[in-house]
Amino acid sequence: MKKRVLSGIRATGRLHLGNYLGAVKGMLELQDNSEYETLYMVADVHTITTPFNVEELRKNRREVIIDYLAAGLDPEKSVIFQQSEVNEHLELAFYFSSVTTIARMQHLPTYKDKIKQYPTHNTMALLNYPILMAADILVYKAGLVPVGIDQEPHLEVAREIARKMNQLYGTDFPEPKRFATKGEYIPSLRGEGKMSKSVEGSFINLTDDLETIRKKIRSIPTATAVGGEMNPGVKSLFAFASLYISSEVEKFKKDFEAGSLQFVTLKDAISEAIYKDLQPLQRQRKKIESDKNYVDKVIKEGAEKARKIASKTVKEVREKMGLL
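May I have the structure for this one chain, in the form predicted alone?
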């Protein structure tokens, strides 16, 4: 029996290099492994838990589907869908909220962090984010979720909900586990944390041209710290060098240690290597983007396949809870 896997990316913008190397490459690896049944969504409903622009969301939810397809996700091998097209996620999240306390949600570190980031946007949607995430996973009875360690508190909520539903109502939800794919940790261009769409100036879009990539890589702060040690920006730069120009890393490190490194030379070499790596994906994206009917078909059929699984789960839950 295949192990079912669910993963998704928020619709806050086109995919960037961090999404591609850190998540999508892992999705591709699972998609091509016959042991797994893979479902990949665009988490557009999760996007509205923090401030958003309506027109940008409308555009981005489709752009992420196109990025998925351009990167190699195959609708014949994986269920590729938009979260908002499957209402069962939202219905199940409400049922789950009946077994989850407000205090439990308020104590989550991710919730506290988001309130600090958006102090005027402390909404019920934000508080209930982990409940919706639990519904995303459990509506498909997915036992495996390829996410970063930062999502472990949310997965623990999903496990708690699964246990409570099973104990109270006799459902058969699995307790989902986090597992790591071979994705890379991609540092921010700002030298702090990881590459993120929510941090301006921290990311490279998969659609960026050479000049844009060069400009962004050149912006990485590389002023040498006292004592000649690598500052965070220089460490980020060498992380990119290890990924993209590994055969030249030692030479550049020696130049750095000798104090003779021309940072612009290193930055431009990295920029050209990144652009070269992205060119096949960009060419494929242009083809897919121009075929509106194909993209529409993928979205429609993906939603139908997802709903077929999700509706069965919700029907079971309604019966167990006495709502049918």
Given for the second form:
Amino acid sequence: MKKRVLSGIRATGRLHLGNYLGAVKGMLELQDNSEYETLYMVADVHTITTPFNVEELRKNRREVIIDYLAAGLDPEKSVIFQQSEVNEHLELAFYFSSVTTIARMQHLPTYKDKIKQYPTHNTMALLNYPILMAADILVYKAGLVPVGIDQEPHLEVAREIARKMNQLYGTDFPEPKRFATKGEYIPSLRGEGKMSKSVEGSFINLTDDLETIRKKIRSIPTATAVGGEMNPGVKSLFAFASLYISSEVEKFKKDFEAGSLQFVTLKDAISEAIYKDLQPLQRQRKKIESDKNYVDKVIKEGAEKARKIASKTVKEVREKMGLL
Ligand code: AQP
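We have the form predicted alone; now please give the form predicted together with adenosine-5'-tetraphosphate.
In what comes next, the whole complex appears, and the chain from above leads the way.
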């Protein structure tokens, strides 16, 4: 049997370079490997774990699907679907919550970060985020998950839940591992933390044009750096350089150490390379967004395929837990 792969992205906005390099590139690589059966969703239910707007959610979840298709996810090879269309994720998450303590969830760094970001939104849904993520993965018995490094603590929780369920109820859940890409951690353009949809000024969207990308990359705070120790902004800039203009990095590093680096030259070289990399995706996106029927069909058929697998797992779990 083929190994299953599951990944997803929240519908909190349009996809950015961090989502693309940390998750989508890995999703593409596994989709094109015949050893794997790949399932990729837009995590629209996860979106409600932080403050959201109803109309934006409805719009963004479709935009994420269009970004997926534009990036090369192929419904002939992968199951592409909306999480909310497969109720089994939510049902399984509730069963999983019975083997998970509140204290374990409260100690997760991602949970602490989010309550710092949204102090008045410390909800049960937010606390349950990792349990729902475990259910997203394990409802398909997926063993491999292409996601950025920030998701590693959540994968640890998924492994713990799989182990506990197997011990207590004799289920056969795999212990899912992360599939890492070269861009597993893309820094914020603000010089602190990771690139994030919900942090203004931190990201480059996949649909940004050259002028916008140039402006954003130029905004990385490097002004006070002249040789010596790299400040966080300079470190971020060199992280982008390693990913996008790797053959020139050494030369730019030497210039930095010598105190002769023209930051704007380095920044513009990176911007052009990013734009060049995104151009095929942007062209493809224009075609796909005008084909409403095609996108509708992908969403409908994806849900049907996903439901078929998910319902089988949930039935098994209900039987093993004495609920059927
Ligand atoms: N900066 C990043 N570098 C590498 N990978 C990243 N990912 C996110 N940011 C980076 C990966 O993208 C996938 C989807 O993330 P998500 O939208 O489900 O959740 P997130 O981590 O919360 O993404 P954002 O952009 O930070 O959204 P907000 O601001 O709404 O919380 C995951 O695989 C993640 O690792």
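Numbering follows the first chain given and starts at 1. Bear in mind the structure is a predicted one, so any value in this text is a computation, not a measurement. The term rigid core refers to the maximal set of C-alpha atoms that superpose within 1.5 Å between the two forms.
The Cα shift for L17 between the two forms, taken after rigid core superposition, is smaller than 2 angstroms.
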